[in-house]
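Below you'll find only one chain, the form predicted alone, shown as structure tokens.
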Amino acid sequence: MTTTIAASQPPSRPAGTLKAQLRRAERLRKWKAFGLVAPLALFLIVVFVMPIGSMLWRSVDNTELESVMPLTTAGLQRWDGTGLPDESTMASFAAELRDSRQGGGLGRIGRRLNYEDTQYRSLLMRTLRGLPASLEGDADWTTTLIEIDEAWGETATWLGIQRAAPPTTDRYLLASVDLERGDTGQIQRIGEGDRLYQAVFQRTLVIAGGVTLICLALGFPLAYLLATLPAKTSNLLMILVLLPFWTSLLVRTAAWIILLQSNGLVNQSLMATGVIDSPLQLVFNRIGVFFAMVHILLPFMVLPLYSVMKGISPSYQRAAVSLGAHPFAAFWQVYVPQTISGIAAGTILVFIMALGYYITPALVGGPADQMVSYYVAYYTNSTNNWGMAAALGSILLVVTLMLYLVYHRLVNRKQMIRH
């Protein structure tokens, strides 16, 4: 009896085989998944991680030199920065100087010398008309290009190149806070007729904060407005909110120049009702850029509001009025803090975009109006300058996530506290 039980039982798989089948599904399911996001992770790394990752790169890369004058640039590396570089140093330059005419590398190397002096051009191009037509290697040349231009005997010029000579530099990056290295290497600031991007940082920020502040007062009794409204008429006030977001951002901002010269509507209506006896300066000034900017940014700041009150019941808030509380301190003391979700998302949101604003403040703003954004194309569209643009855009980047990382924290706190 007991051996016809056994054979009938089937037989028990080893527990090994187990789990590697468990671990083949698992690793099956895990390569799913990886296939699922692998579309979405290999688009944010194309459009986002490598346009940022190059413009680091950009503030900090100085191969112009070295990529046209390989052996020029490694002999100044050599070079004491007394009295001249040596004979060999002076032959190669003169050679490179000469082959640089090709594939645009005389321009390459010009405009990057530019940056520490703007004589160098001229200088350069004097240099490589006087050059004998024949390169020999047995020629002085020290004094055939000192004989060219007297200024290749200054040690100054030579020191000039050596600093475009490493590969990479922290000179675009100290000049967007109005630093620089002195002769001796040590930094400094500049000149004080010369600071500039340190008033501009300021600026910017200050905007931002400004119409942040502006949109949250404006944007949180809108949106609880929006939210508590029965839900026929917050759709048609909804639409409203979101119409002016639907809309070119250009025609919006050439909108408001128009209300707000000197003959528009505003000045218009403001003189008709006896207000004021001559126009105001509304606009390309600070004034039109609030206007205009709060206008644009205001819905990125009822929207996220407007989602978190929503979810909100009105329950808890007359709870506490029923049981003694002040309208008001039940308001502030119940219903705010539910919402501080959706004003850190509000806030946070309107104060990014606004710090990279380029258009409205270049064209309803003055020229004290205009914020970091504006130098950032000025650099690339005009001077082709990408070590300065790429400066100014990694300097940027860096404030907006250190006061991302400082508000996340300030709003985590209040959240554990309030919990």
Contents of the next structure:
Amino acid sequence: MTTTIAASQPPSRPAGTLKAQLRRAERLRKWKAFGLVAPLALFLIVVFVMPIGSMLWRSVDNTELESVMPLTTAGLQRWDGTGLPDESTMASFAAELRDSRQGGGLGRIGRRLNYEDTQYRSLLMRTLRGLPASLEGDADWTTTLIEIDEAWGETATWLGIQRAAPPTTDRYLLASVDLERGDTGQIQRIGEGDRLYQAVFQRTLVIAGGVTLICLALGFPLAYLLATLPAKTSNLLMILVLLPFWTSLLVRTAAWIILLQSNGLVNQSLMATGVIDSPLQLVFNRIGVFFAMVHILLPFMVLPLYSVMKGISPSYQRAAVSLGAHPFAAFWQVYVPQTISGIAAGTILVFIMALGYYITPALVGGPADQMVSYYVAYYTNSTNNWGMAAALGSILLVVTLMLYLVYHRLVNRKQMIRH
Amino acid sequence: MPSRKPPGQLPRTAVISGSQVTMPGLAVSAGAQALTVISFGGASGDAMQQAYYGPFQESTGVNLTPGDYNGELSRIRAMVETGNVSWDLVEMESPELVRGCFEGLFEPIDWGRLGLGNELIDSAFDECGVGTFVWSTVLAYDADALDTPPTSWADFWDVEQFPGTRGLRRGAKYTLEFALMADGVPADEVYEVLESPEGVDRAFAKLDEIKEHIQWWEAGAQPPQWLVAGDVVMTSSYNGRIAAAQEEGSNLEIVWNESIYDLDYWAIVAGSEYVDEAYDFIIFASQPENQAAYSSLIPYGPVHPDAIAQLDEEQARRMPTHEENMEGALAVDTAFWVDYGEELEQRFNAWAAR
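Having seen the form predicted alone, could you now give me the structure of the form predicted together with its partner chain?
Full complex below, order starting with the chain above.
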């Protein structure tokens, strides 16, 4: 297009205009391309980037107290943490507590303060009931509050509220890796009996990694078979891969429970053939999780591998063998490197999907097999502690991204060596 | 609160001035409103449809849209916070009710307006909820598999006399109470003991004793299924599930001694447009004859003492609220679980994962 326009121009025109025209045409094309991509980009921003951003924000958001009790939080931030807060802070606390009933404010601060200490919710309720409408004579709010409940006369009660006052907090993120802030603000590990999430993250990575490796070990030969068999046979086999793939995840998980339970088909046939005497515990433990997850995720490994293997010409391997290579060496050194992109796509797909698994481990696993998503769902639905859910989710997201980057570099380097 | 009434709908005053249906003790406005009632569905939802929804619609002419959910408070919280309230009346379990009430997600109940006086059992009265039925977590076993029947949680812990795998619900709630009762704590002192850190340690120490014999269940359908399949010799279970299995012909038995009972409540979502209809529905569902109709369909105990008298003897015996069954039973301390639940569940998860 550009050339025809340029050719029709009189030769006397300076070369600069030609360049400008080229630039204009390029720009136009860029805008067109951008226009085509824009709807998708907008869609992604609205339904993907923004919710994730707000989810990440929730993990440090601590504005509950500030939004319901602005004067009290300001007063407490001025307070040096010894003795009791001054009278004006007490007065604004009493006033703001009384107003907090409206619009669910009381619930928000109660929920937040209960994370500091489990006594606050009932303390707030008691105080609210005992709160006089106004003060008579020379009374002051400090003594009134202490009369309602002795807890208000203790520094620790106010320190707890002070800790909950800043607009952002790291408590959820710290708690997600079994850490907390001690009395003086230093970061420390939580009590041994309560430590959980480091183990949960480790477990999540181990299960996802294990499932990925098993899928690769099972999927590679299968994909190789599918890619090398004549189309008629391989299509038939392909249906066997795709049929379970199209079946609902819940149905397949439930089916595994039925197959693997103590008097299920697997145990019964093993006992009938005399391999074992008493039923094996195959479900509600790690074995069951691996069985069910591998079964569900295997197609995600087979399909990318198959598509890559389909495109590899068998003549390379034949050439290697004809030049004297051992068949295995020909396979390992000639064939496998060509499937690297398929392996990469399959493993990363399976691994990342496995990281987020929730229903399958919840149904076929025991308490020691629950992955991070289980706890995210637990905090979102059961306890309404969205800060904790967001923090666990954020850490999982960051871990996934980091692993992905490491993996990406490794795979890329491998491919560079090959070229 | 923004209105969610469809534009074409009449304002409420106009509807009330229209036809009025009078029932004993309550006046109900008839019209094209749709009251959305959300329950837990399943067998209980079917029973509610038969005992409450259908008859209520018939006798009052109020349109009713039933629905179900899994008890998650987050949905209601999101509705109330965004001001987009599409559920009016929800069936709530007690801890979520207390938590939601405190967070302002439900309308406080005006008991004077309900006019139920002191007719219901005590635990049916809540700041934001009206109790509707009592369910129980019991010790259940397969009578065909055991020669001597177990009678208490101490027997559940006795792996020498009753060898085999046991089922318990995966979670701290109920599990810790059962452990303490097995350790000899009387039912009425369980929560006192649990409130101290030593008491919690004591419960976990007791659980350590049988940890390797426990298969943990999460869905209510699992315990009867495992009992029938012979996976476990005894298990904790919801009483309604065992009753359903008994009806299908399994020889399962319930130990009512030291069972833990709890209530489900009706709660009105804050900002609902159909508060009047919701009140009418609650009144309707609290009448003894309707409660009896519900309980005859599914063995969850009515909260109206008169309702039990309307059931035949055999049915009444299966109710957690039957006099004999209440003996030695423990009421869930909702306030305790609201305050300490998160801490204890975390500790339970950490313990169970070891």
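The shown structure was predicted, so the numbers you read here are calculated from the model rather than taken from an experiment. Take the two forms, find the largest set of C-alpha atoms that superpose within 1.5 Å, and that set is the rigid core. Residue numbers count along the first chain shown, from 1.
Novice: Hey, does Met402 budge by 2 Å or more at the Cα between these two forms once the core is superposed?
Specialist: Shift of 2 Å or more: no.
Novice: Aligning on the core only, does the CA of Leu28 end up 2 angstroms or more away between these two forms?
Specialist: Yes, the C-alpha moves 2 Å or more.
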